[in-house]
Structures are given as C-alpha cells and as structure tokens.
Amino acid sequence: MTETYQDLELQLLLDAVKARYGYDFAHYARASMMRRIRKHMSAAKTDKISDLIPLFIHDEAVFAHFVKDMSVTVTEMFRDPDFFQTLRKNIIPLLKTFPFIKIWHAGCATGQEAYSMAILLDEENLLDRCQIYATDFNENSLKIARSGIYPDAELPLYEDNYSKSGGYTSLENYCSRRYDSIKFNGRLSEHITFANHNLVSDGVFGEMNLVLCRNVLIYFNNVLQNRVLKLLIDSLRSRGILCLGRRENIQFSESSDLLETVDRHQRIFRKKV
C-alpha cells in the first residue's frame, strides 16, 4: 500500500470512528497510533486499514478493544519514586497552606498513581482535607481504578518504589491481601474520584491546586499537546502545580509562558497567574 493510500484509508477509518463514537483520534502521534492498527490489521488478518472500518463499526468488542489499546495503561505504585519524594518535600509543604486541596490526576490509568497520592497526603496528614479527581478514557481501566484490586505478585516493587519514594512504614498497611490479590483500603478511596474525561474531547476540570498528568503528552502530535496542555493550565488555580512526564517538554508549547519551572528534571511547573 503506497503512503498516499495509507494516510487516505487512516483518515476514513478515523472518521468514521468519531462518527460512531465520539472518539478523535486524529491527533494522536502517527506512530504510534500505527503500531496499534498494524496490531488489529494483524489480528483481522488483513493488510487494509479499511478492512477495519466495518469491524469497528459494527462490532463495539473490537473497538473497545481497540480503545484499550490506544491508551496508556504503563503505571505502578510509586512510579519513579524520586518523583513522589520530591512531592512529599517541595509539593506537599505549598499544598499544606490551604485548608481544603483538589487534585486532579488526568490519564490515571488503572489507578495505582492516585492510590499512591492517597498515600502520601494520608502520611502527610493531609487526606481528610483532600480530594483527588482521577480520569481516564479507558472503562475497562477505568474498573480495575475503582476496585482497588492489583495482583499480589507486584507488591514487591511496589513496596520497593513506596520504600524509595520516602514512605514512612510499608504498603501493607494501607491495603489487605486474599488469594493472589492486594486490596487497597477504603480510607484511601473515599478520597478518590474516578471518572471517565477524555483530555481530547472533553472540557476543563476547575480550580485544582495540582494537576497531574505524566507520560501522556508523548502520545499526542505538537498541535493535540498544545490543546491538552492549555487545557491541563487552565484547570488550576492561580500559582497551581502541574507535573508532567520526564519525556514531556513544554519550551516550544504556545502555553509555555502560562508556567514557570519548579523542578526542571522531574518536570513540575507553577502557574504564573
């Protein structure tokens, strides 16, 4: 298939999926979103992008499935634990001057982040006065988030990553084990919100004193970086703390004079205003 059919079949396919369910994908970075169709050309065993317009037309498994695909599912607790130390000494001391505290975690994926806030701001004594806001596009994702259930096997490295991050005692504390499953207690998810909202479609979460939202950016082109960032800006507060992956570079954005840098390694910014 030469690249001008390509890009005209990918074009159809993205269409007709916005015109199905809402869903634009027409920003995401090309390669990326690449890799995913050639996965499910794969599977339909064919060569045509357009061979799977009627099957996800016509078939909301394997769109959903599809859906599962394009977002971002890479997370654990504590995920890079020199990021959570440097919120627990230079984030957590500003958020502390504030009597109640709204977070807002955007592409949470199956949640472990969120739960490793919760965590933190309970240790910190600062989870009764807080409320985190977690949200993804993916339900199924969305699912594993609010039950709180993740798999025995990893909490090894999750201890080890809570462990590194400055944690004061140990995960077990915040979670109970049965079967082949950790649990994560209820303290922890009365404070947590998880919600579907798509940083492509969707509007502005308001007035959050920090906003997080880490490795996501990358898998967006420059022109749909641009867009969620202002967006992602414009849901906090004035002198609001917004964190963003180590990958994630805001110089050349349009919204980059929105921000000053905090952390310039671990990529947590300030509104100016």
The other form holds:
Amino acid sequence: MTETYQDLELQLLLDAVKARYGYDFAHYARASMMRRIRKHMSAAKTDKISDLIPLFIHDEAVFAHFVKDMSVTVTEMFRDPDFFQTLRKNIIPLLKTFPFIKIWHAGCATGQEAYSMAILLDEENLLDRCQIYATDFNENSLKIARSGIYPDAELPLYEDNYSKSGGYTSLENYCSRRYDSIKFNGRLSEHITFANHNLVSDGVFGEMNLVLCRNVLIYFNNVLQNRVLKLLIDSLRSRGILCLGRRENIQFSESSDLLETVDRHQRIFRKKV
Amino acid sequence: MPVKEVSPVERIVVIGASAGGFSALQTIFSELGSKFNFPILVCKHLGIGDEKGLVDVLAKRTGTTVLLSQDKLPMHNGCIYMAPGNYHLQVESREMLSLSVDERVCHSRPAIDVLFESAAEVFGENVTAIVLTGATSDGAAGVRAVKEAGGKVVAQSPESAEVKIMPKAAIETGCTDAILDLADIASYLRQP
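Counterpart to the form predicted on its own, namely the form predicted in complex with the partner chain:
First the chain shown before, then all remaining chains and molecules of the complex.
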C-alpha cells in the first residue's frame, strides 16, 4: 500500500463519517487516530482503511464503538495526585476570593475528575459556592459519569491517589459500597452538571473561574489545538485559571500570549487581564 | 536573526528498554557519542517522577542532547527523546512526536509497542528498532510492525542482557535482523 493511497483512504473515511454522523475527526492527531483505525481494521480483518467506510456508515453499533475509542476514557480519581495537591494549596485560595465559582472540566470522560474536584472543594468548605460543569462528547461516558458508580476494584488506587493529593479523610466517607461497586454521594453530584459538548464543533462556556482540560489536546493536531485552546481561554473570565495535562504544551500555540504561567511544572496558567 | 540550518529527518531509531535498561542505555549512548544524524526515541519503562533523573544522568554521561518528550515537540537529528512516565510516546509525523494517555499496553504506559508501531507507520523502511533488556514481552508486537514496514530490527543478545525475557520475546518473533551485544549496537547504528 503506498502512502499516497493511505492518505486518500483516511481522508475518504473521515469525510464519510462526517457526512453520515456529523463527527469531524479531520484534525485529530494522526498517530493516536491511526492506532484506533488499525485496531478496527484488524477487528474487521481488512488491510485497507477504505474497507471501513461501508462498515462504519451502515452499522451504527460498529461506529459507536469507534466513537468510544476516539474519545479517550482513561481516567481515575485524583489522577496525578501532586496536581491536585497544588490545586488545593495554591489555586483554592485564589478561588476563595469569589462569591460564586464556576468550574469547567472539558473532556471529563467518565467523570472521576469532576467528583475529585467536588470532594476537594467540600474539604475546603467551598462546594456550596461552586457550580461544576463536566462535559464530554461521548454519551456513554457521560452516562457513567452521571451515575457516579465505579468498580469497587478501583478503590485502592483511588484511595492512594487521594491520600497523596493531601486528602483529609478517606474516600469511603464520600461513597457507598454495594455489590462490586462504589457510588459517590448525591451531595457531590448536586453541584455537578454533566452535559454533552464537543470541543471540535460546539461553542464557549461563559465566565469560568477555572477550566480543566487535561490530556485532551494531545489528541488534536496543531490546527485543532490552536482552535480549542482559544475556546478554553474565551470561556475564562479575566484572570481565570486554566489547567492542562503535565506534558502538554502551549509554547507552539498562537494563543499562548493570552496566558501567563502560574505553575510551569503542573501546567497551570492564568488568563491575562 | 540567524537561521539555523535544520536537516530533514530521513531515518529514525527507536529503542525499547525495561528492567536493567538504564545502564544498557548509558553504555550504548556513551559508545555512540554525539555525532549521529538521526533522532533517537526511547521508551524506557519507569515510575512517574523517575524520568527527570534518567534524562539528566544520560545527558551528563553521554554529552548528547537528551530531552524529556512533550506533546507535539519537533524532532531533530542528533537528539535523544525519552518517553515521560504515564504517557505513550509516538511518532506523529516526520517532523514531530506526540503523546497519548491511551490504555496501558503489556501493563505499561509508556509502551514500547506503541512507539515502534507509530514509527513504522510514519517512517516505514527507514526505522531501526532496538529491543534491550527487560522482563516483559512489550516490544514484540512492535518489532513485527517495524519488520512488516520494511525497517530493521535489532535485539540485545539475551546472554548480555540483565533480564533476558524482553530481547528473547523479540527474537522469537523471527523479525530480528541482528542480535548484538551492547557495545556492538552503537557501531551498528553508526553504519550509514
């Protein structure tokens, strides 16, 4: 297979997906996307990308599986505990100066980061003054997020992260255990609105004090990274805080001069006045 | 501003290492020196937070530019790029690397398979993949992808490896072009 045809076939596949379902993956980062496409080619036992076109446009279930793959669902409670520790120590005091606080988790997957945030805010006596918005384009993930139910087997990892992040008690105080699951308390979810939002095609969220978008931009190419970073910045109020993933980069982006660095190591930025 | 002449990347070397890999990498890079005309991408299994020390020590010991990879970092000839903990390192294009937080592969993130497969995807026959010491089978699927794309595969000789499992798994795929001791891997890489 020559490289030229491969590019053409990829283009045709993405065009077909967009025309049929409205999802636009044209500016997704190539390497991660090809990994997923190869996986689906291997499942369909085909060596041509274009063979996926009839499969995707005629079989909604197969395509739903592809969408699930394209929206990365890997997450955990208090993931990167030292990030949450920094948040607690250095960012919460800034938020405390506001009478009402709006927070947006952009690309929340199955919601663990939003629940982590709610717990942290509760421990800092801020939760009652906060509204958390948590969005993703994968409806399946949102369903899990809204339920607040996670496998019991994850709890040791979650507890370990929570404790390393500077948590005051035990996660068991925030959830009930039943069968093989844990369920986070309704008191936490009262302050979280889970909603479907696609960073590629949907618009800004207004006047946020804090936006978290960790390890989402890495799945986009430079064109889309620029566009989405601008969207995140536009959603912040003046001097609002933006948190990205630890190995993500704004230095190659056009919008980087709209931000100042708060914590270089943890990738925490502030929107300039 | 003077414009620094940057030569395009024609070929790439990808290295996978696990248990015992730190000292193996030091040996290879000290031997190789700083005059090599391709980027080297390294996936070494490690704990989160250990990577900074690894990068600093390798840079100091070898006199080479060793960088901890960030997403969408441009790749240059003569530089070594290390995978950060908890992220997969990938070849994004001929000019750029990228990261992902996809599921672990062979219980690892970063995974050697992910690095090798992405390198094969972009550079085809112009990839040299090297599997060093380690206690997993990570890298075996990757060397198959490299071989299929026409690239070259080298395994560290199991008898010279601190842990034999990983190079053995690579050799058992039947895709290896050469099985070498550490000292000979650098001279293999110096061949045009």
